[in-house]
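Starting off, we have a lone chain in the form predicted on its own, written out as structure tokens.
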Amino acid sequence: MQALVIVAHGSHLNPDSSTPTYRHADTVRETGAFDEVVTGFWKEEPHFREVLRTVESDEVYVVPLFISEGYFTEEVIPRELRVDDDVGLDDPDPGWEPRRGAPEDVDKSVHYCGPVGTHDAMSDVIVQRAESVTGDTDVGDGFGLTVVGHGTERNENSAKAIEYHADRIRERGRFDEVKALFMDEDPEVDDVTDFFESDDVVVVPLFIADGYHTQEDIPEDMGLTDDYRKGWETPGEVDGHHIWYSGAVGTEDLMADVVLERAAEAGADVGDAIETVRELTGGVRPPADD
């Protein structure tokens, strides 16, 4: 038997924080690829440390629903899962090595996968998010696209994931312009219209769930609204540009595909589940040479 465990941060204050995690778990569960699909959290129940005790399967694949490699994915989660000393095969992503361990207290083989945010398939989810907010499956011609991250001097990997996906999408040539912007470092999303010549700009925040940053900070910082409680238009007019603000990329249904991709890379038998999820969610397919 094999189980999938999706782990996320969660929140004591924002009830919507865990909603995408539950929804993606439901999508994967419907494919039948795993005997069990469960979720675990840092700030909600079941906790990272207890989640392995909630499954019966002897092979467990743990996928972190996090955007970048950093403190949680490299230290907290492996420690709480008791796999911090066992390193497995090299992962295709630079700087990441999936870990495999057998915590004695649960008698299971645990495959700890890389975070979803650094996987190549996340580029497809970003593009899908642009399609969703514009209502146009061919969106790109005449449009600019910005991928927005938090950015922080404390973790340089926070910016790397944003820039990586912006570069990949730019290379596809679908959008007229593609930029990586940040909340807490240059170039800043506050000045989004300064970086684009395109009249229409899609703004996709690379966050797992909608919360304080995506629903309050970013809309106000961009000038979409002077008070997030009043809401904003989509698209909104800012300095002569139409801003199509999508909200957190992690709420896009295609995220379930990235979860499956991560598990499959670590050795999980997912059958045709990846194809199934892409068909169910209208998944974006990259060019043949991507």
Second form
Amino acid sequence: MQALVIVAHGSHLNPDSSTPTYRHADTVRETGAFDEVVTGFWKEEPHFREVLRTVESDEVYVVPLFISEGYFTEEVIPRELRVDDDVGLDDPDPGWEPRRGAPEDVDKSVHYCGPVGTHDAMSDVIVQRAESVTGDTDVGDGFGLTVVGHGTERNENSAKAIEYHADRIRERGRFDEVKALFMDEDPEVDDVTDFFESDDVVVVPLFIADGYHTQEDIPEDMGLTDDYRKGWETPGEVDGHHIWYSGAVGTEDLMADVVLERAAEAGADVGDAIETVRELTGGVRPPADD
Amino acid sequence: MQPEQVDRLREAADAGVSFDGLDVERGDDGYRFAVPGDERTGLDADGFRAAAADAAGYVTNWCFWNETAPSYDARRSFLRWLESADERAVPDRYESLTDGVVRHWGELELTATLGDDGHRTYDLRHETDGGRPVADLDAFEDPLEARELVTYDEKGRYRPLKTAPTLRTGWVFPGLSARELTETVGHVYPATVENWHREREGDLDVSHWRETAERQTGIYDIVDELDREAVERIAATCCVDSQCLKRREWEYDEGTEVDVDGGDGEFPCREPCSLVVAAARKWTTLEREETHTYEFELTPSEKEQVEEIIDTVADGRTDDVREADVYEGANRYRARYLREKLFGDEGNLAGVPTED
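Can you swap the form predicted on its own for the form predicted in complex with the partner chain?
Shown next: the complete complex, the earlier chain at its head.
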């Protein structure tokens, strides 16, 4: 038997934090690719410490629903799953190799996968998010796109992931302009309209869940609203530009595809589930040369 | 009992069956079919069928546990515990199961009922709703729907701790299969079945306070500064039955017990949870402060009112204080009056500034 365990941060304060995690788990569950699909959290239950014992399968694929390699994926999750002797590596370079571990508390083989945020397929999810927020499956021509990240405050890999996807999407030539912007370092999302000539700009925050940053900080910082509680228009007018603000990319249904890709590259037998999920979630296929 | 069930048992007799009082095997002189008080040997297929017909409960019970019940040991023992399968013989158990056997798990009431051919169906609801007709409750079928139900309490507030005694009422999963029941319980109280099972097997991996605190990194790295007395206070604050339905099994360390009662919960708590660790971080920084001597003047009733307000907040009873009940110290009007009288313009108690 094989199980998929999706691990995410969760929250003690925000009930919506775990919603995307549950939804992507449900999408993968529907494909039947795994005998069991469960979720585990740092701030909710089951906790990372106890999630492995909730599955019967011997082969367990753990996919972190995190944006980048860093403190959580390299240190906290391996330690809490009790596979840090096998898995905990301080590997700052993107380009993840799946690792295998034998937890101390359960008799299982853990396949520790890379975080979703740095997988190539994440670029597709960002594009799909742009399609969702504009309601246009061909969006690109005449549009700018910005991928927004937290910045280096806590982890420089997070900035690398943002730039990586922005570069990849730019190279495809679909959008007129593509730019990586940050919340707490230059170039800052506060000045979003300074960076674009296009009248229409899609803003996609590379965050797993909607919360304080994506629903309060970023809309206010961009000038989309002066008070997040009042909400904002989509598109909203800022300095003569139409800002199409999408909210967290992690809520896009196609994220389930990235979860599967990560598990598959660690050796999970997912059959045709990746294709199924792309169909279920309206996933875009990357260009042939991508 | 279906003829196919008997056929499957007879096929299994080749390898031998010994389960819940039923013993079946195939020898050179035919089949042996034995249940307590009735042993038959040298049976041919017809004789086997006749014996099975006289002990139908044993046959369908074997079918259920062999073919339908989950294979995962923790879930299986939970389901067997539900119907006291290890303590009660099949006829006795079946008699109770016909009417429904009720067990409690945290705030859940679980009822196992015998259907046709040994099938069990399970009803899962809040214990407060015990005995209410299903038609009076919101009925659900899909175990995944439990996730949403347990996210908010009766007042619509987020429940960050799944085992807090604040489950909403008014809903029911009336017709769950064995697999669906354990899945639903897993959504309501994650990992409780697994940890309970480990405890029963003598295999519960408890992480005590010291070990857990020392493991923390990042912003939680500091919690190992807290002394034993603070940990006692944390256990009394967060881990008693009024706050969490798990039974605390972790202590200060392997050799030093926490004196506070661990509670009477059915399922164990094997280490300080993420809420306790996060709160401990706040208490660590608060405990770093030195005390100061402040001088306030309060009437005896004002002193008692301050105590009453703290008690009411700490016990989560603020919503129970009626709006016009000015005899309660924690009444809103009483508190507003006290604030008017005692707080200066800066919001300082009795006008005394807070010293850093």
